[in-house]
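A single chain comes next, written as structure tokens; it is the form predicted alone.
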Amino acid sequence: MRIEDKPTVGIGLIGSGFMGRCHANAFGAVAGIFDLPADPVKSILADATDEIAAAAASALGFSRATSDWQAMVQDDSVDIVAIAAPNVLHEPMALAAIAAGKTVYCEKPLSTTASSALKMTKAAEAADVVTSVGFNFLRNPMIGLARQMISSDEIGEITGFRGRHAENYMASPDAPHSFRTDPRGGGALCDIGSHILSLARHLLGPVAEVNGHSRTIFPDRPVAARSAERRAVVVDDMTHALLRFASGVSGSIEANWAATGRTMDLSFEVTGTKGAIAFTQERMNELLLYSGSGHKAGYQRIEAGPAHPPYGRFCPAPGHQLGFNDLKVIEVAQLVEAHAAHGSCMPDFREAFEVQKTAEAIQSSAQSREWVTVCTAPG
């Protein structure tokens, strides 16, 4: 379809919770910030019931609402299917969208297991559809700058990596069970550890071997908010892992959703023979660079600004700060461009599978208490 001779792309969104609202906000804002080959149109919102879907569609600006996501996927007005539903539903929803020839934009983790993620990946590649997975922290201009510094040898030969994703939303023993604690893909490593693993791969490439240790801090949790009934926890609250990258670099990661006092400590430090860089999402508009020698050595703060694309799309002056939702807008801009060109939109399903495979290797290592090889993906 076209509006005033400008091509449009129809959006079908599944799920209107926190991430669904982030998707809707991004699709609504992106055309006013980026010069896109086509403008997104919010066509249909699907949710668990007709009532929930109708209320969310009205609030988020979608033309239609439905509780039948299967019908929505098949609808001719939908070109991109955005999946913001619970993890266990990602596979059937994505496979249906792929079969319908749609571009698929799925939240992380791609699925509940690496085997399921591989099934989805192979289906997408066989159908030659565009895919994208919501590792939106990779879209931060400061992460792009860090990757450029590493690849350009600015900090020399890389000697080490230390990464962490720590938050406190499960720090209370009374935080209830949810899809996050479901054994089918739940736990801190899969829920937030996938973000630091995606960053590690983005900056330093594939991980060859892992040695993990997991711990369940709270042995049980309420079955629901304010419930007196409690059920055992069988997933991790905290996982640490040593990493050996395929490049030979050694490193470590931590995933911890019970980190008292931490709200968004997605952070890393990369050391090299000539310098080092450090970053935390809690100060997402800054990158620290260590350089110099003698009494001039030290970390300097690099502040995000128009010199770090696509920051300038949002503001012409440095120091005015991008936010979490801006990263989603950048992600959606890249998705729409890839859809229009039928090109790649990284991280795609294949990359998300590699992240999930690495996480499962860490889980296996934590159980066996041995180093585990992260094998090359079959097919």
The other form holds:
Protein chains: 4
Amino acid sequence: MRIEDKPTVGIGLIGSGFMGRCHANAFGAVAGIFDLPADPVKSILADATDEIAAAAASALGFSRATSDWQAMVQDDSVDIVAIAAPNVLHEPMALAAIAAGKTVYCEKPLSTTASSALKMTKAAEAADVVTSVGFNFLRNPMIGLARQMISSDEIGEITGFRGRHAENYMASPDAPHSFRTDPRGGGALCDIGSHILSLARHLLGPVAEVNGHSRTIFPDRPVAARSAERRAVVVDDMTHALLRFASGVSGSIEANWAATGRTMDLSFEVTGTKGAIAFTQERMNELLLYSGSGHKAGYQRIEAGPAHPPYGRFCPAPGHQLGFNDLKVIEVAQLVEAHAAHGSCMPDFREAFEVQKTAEAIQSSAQSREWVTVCTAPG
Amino acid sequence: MRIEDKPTVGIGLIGSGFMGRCHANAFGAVAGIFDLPADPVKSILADATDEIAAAAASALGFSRATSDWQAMVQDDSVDIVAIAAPNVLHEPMALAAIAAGKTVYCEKPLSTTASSALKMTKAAEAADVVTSVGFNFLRNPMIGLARQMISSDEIGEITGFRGRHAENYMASPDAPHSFRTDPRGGGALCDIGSHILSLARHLLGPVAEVNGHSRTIFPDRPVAARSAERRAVVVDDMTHALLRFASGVSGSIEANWAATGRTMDLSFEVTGTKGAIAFTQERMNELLLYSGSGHKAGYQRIEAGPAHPPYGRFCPAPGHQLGFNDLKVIEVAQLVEAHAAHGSCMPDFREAFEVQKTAEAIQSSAQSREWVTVCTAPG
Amino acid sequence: MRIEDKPTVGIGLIGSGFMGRCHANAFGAVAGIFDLPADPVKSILADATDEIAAAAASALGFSRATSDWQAMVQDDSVDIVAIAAPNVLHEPMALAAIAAGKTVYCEKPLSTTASSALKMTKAAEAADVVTSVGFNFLRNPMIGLARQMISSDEIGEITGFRGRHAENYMASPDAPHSFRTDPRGGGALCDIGSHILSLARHLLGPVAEVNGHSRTIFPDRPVAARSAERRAVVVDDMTHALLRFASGVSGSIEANWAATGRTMDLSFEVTGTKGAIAFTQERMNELLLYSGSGHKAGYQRIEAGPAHPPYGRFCPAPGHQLGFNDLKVIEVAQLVEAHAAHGSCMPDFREAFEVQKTAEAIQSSAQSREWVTVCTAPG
Amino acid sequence: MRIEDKPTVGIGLIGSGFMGRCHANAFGAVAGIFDLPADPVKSILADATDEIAAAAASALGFSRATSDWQAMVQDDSVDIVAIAAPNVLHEPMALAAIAAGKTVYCEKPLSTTASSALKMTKAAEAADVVTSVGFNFLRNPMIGLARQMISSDEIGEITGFRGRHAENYMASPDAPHSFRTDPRGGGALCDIGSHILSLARHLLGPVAEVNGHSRTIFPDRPVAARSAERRAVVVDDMTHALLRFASGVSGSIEANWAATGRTMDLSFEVTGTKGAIAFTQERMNELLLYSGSGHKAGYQRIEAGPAHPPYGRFCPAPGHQLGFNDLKVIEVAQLVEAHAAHGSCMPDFREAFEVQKTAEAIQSSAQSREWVTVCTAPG
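Could you give the coordinates for the form predicted in complex with a further copy of the same chain, as opposed to the form predicted alone above?
In what comes next, the whole complex appears, and the chain from above leads the way.
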């Protein structure tokens, strides 16, 4: 039997760490899950050295490997450039890919500063290339359900927001320095606070004004794992912030990487005049919806299922559960569709810039100990 | 058989609303639960009119009734004056009882302002009378367990705090005005935020500095239930605040009476370098303790039982659960013991004043939009 | 002010252990919570010796004490005889009280055998006295809600039942012998399995047929606490049973007092064609109701509140929670009302007999390894 | 850069429904996740017609397609035959693949009867081919952790078991007939009860004796979706069974496909003298472990993470969660390793036969209403 050939889209991936592997596997899996206009082909993998790149390309199924990302982003076999390199390299890599007219898929944070992120955004918009940033938690069908419930007035007028991203990976005073503690883009607020800020914007729109309070819990950390030498920490371990949204809604967020006991508490509670919604990524296949009145009011635990697209792409029955890596598959599916249609793929560079701008406003507020305006117009 | 006579202590109760009934029933129950130095005797119940007082006295088992609380607090049959009257009357009632040398048991908030609370505190200290304020949630054996774990270094050095008291009783824009919306001591922060502030102090000590943000979600409310006439609201429906404790720990709280979906979310999470503790009053018989490492780390759900005194006074077996009214029985037991020993009964008037001072600092900060110092010394 | 005198009803209590104290405290508290036709007066407490009785009477607020329960049940000051004595004494005590024309309130199990329970039931019915048996878990407002939902077709036609009463108080091989391991009425099935059987009947009606399997996990136990001498155990530690209800519904129950990890897992799940209900006594203030369809189906956590009578008698606001002892107060309130009206107070002696008959059928089945019929008529 | 070529293993898949897709995607993903001795290559996909096969091969990435599975299983490009065809075809397909000396990977149930499964098992053992059956829930790292805790005496001597597989996909009387209601291998017990039986054996070893009770809740169902014509149902909608394990442990299971409210309640509680373990597939990334004593006893919620292999293959950080499809990837990784090493891949055909034999014993017991012996030797 003849097997029908599908159009293909060539992938060039930079980086093969946690996120690089995650990208590669998502590109490999997506065609079997979604019915896409083009099948991704893993063309070239770039990494710091030829050896690292070749080993990773072999493990992850790429046809070619290179240490020369500049050449790679211009290669004709590459249609989409996926950037999973250290944060400080996002800007030059993305600018080069944009200049080559490629679709650019960049891991979060978009860059180390909002001004750099804005520069990237403007370049992409000027060149009219498709962009996407890896805020994969937004791809969860249950987040889609939450957003739909909020926008459809299911819970009435929104009255409050309480958000958090708390993990424990820096909860030990002996967790060492790394790129995460680099003053250029590091700290709990930038590293994971960006997730709850992107989620807050996704659900409730722009943040107008912020007031933050940051604390460096551990004044110094080992310079490397198991090193006796310690160096001062200049970034935050924990930031709490008050928020006023452009819509008038008030709330707060917490970003905390020293939250002993929490592995992935990207969570929120949104209250409205008619109901409420609660969620935590630690139970990513469940959304809690408060509704009812009289003797039958309460939080309802909605389990992910085919009624919540695109869950059904993964499994025809409810209760089977999606995993973290599946969110990346959804992200990549939307990216490939946007690439094929030359359409929009939210969150794009501009959205990622807005998230970063909000985070920087919180940092600025934490230093000045004053409220800081993020945007003045209602959106 | 001769039944041994026990010493008695006479109770004079002012007020027979929700809290007044709660006091009366606790005084009635406590001798059967605890082995007290003296049995409470329900002597006199005072209320707004003779008729109301007489009906309440009959229903609640008091020997006498009166509308003259001034006379009552001086009556020889009264040893402990319990004040469950409107907040604005707490000060004159308490001052009169103090002047009469009586032990004073006052519902929270101690008064409508911190300065009034301080006046009451100084009077009580000058007269050397025993005082107690009805922050009954602190009496929960699971809160005692949490406090003990924190002070015993069970969870290591404390690194963060996140607290909340959220309920939904004002979540409808048609919930009417009442004493709760009275600018003298009203608003979500004063009404229920005081619970999470008292709990925060109970667990982590004094708060040094605060930064609050308040919102009046519904600009007006009916002047009374089912009234078409509406009047502007001047108190907060919701307040979020950043906290810095005197110990250096940072955190945040939320007070919210418009939190659709929450009936009693007096909750907190305290993180430390070795573990963490989480609690919500909605499951008041459970404390979550995070501990462990490697493949066996996680939050452990500890159920209330005889291992958590004074639970065993109510039931010899775990899993049977205490209820809200039982917390009041524990409170009254501690009061009677303090009265008999002329000892301390925390939280006393001074502690209640400190809570109120912290709340007012948050209000002040919400108005000035600046950080406000609560105390300068480490405690 | 004159305090209105209410009619009174005299209580004679036999026994002052866990359940005796529980009865006494409930009789003491009930008048302040409920608006009863008569106020209980704690008249006489009987126990094994005069000394024990006098000490208990003093602690629990009874006017008189005695070691002569035969005299007590005939005393004119006693209207209701409350039996909280060892199970083997229930029959003679109840028969004497019935003969004296008193209302009889007996702890569960009604007696040590179904035939004894039937004898007591027939005596009570012949004498036309009010009876009540202490299956207090049935008094929970959330159980009332569950029952109402089932009978009102809220969850459709009932399709299945899964019940359990599991605790851990005998989970150690060194938990000693006691009245619980006495072959006369002992064993996990009789001791706590009776609760889930009474609940099953309360919700779904009579059980037609049973098939049980019992296991004595620990072949011997210490003769007393910390004794080195061990004696063989002849009762079950754990029984699983298949059930067929007279209605045609099938299901299963488990009774287990060696269930490490469970403190009070009196739990069930009832499924219907339109919904389902789940409950565990470990979270006695919550009922889970499954409802909905499409993207909004799920279990809803309903919290106890004033919408679930008689919760509002204890507290005017939801979320405050009832405790175990409150269930006994509700039981006593219904008893006093039934006594005053000479009405029915379910579960009465006959209902308790039916529960015991069902348990004995399971025991019989476990021995014969065959199905055993409990009742033939449809109810 | 030269990309290192890895050895490959050719896959021939029969069937492209839910499970066929699941197999194909797992074979596609596994090389990027695991470091395997050989990379699976999707060679040939067989289905009922050439057209169906070609479309599926295109969608799922197979090189060739065919309607002739007899030819396919003999093709040199095929090393592993994966059978995801209707249950009635498992036997001839597996026998043909075995005859061709191929490794055989068959979906559960192995066949429609235990005797057929035994025939397949004996053929595979005689031909010495590697076999594996798709009980993918056993691949969950948390199930691995549970098994290790049980075998390592972490929870002491095992004292009880309570298991269940409940879903709601047949909970409506209008859910139509399908292969699931076919008397040859259909019914709730065979369809999903096999999962809880395989899990019970995986954790606690062989089942010695069973006593089952089955009920057909809905006497008839539509012959097809939305058909007005109804036909009698002869299989069980729900089966409860008592179990006695060869080890002496007692317990029960329930298989129920009409369990309104349950989407994937493959759950169990195993109690021991020192602790207990509880799990439900509805929260497949969590294992509950009861441990502790005194004031710190309770169920600990252990979240899946790198400490639970092979979770770390999917993600280096805890809390990110695996999904259902990841379990299939783990299954396929173990299959490829067993194929390369010509080793064992549990659960193999023999284990699947034992599960089926146990299920048939329950069916037999449900008909005879007597206990039925499954095995006599201790294992």
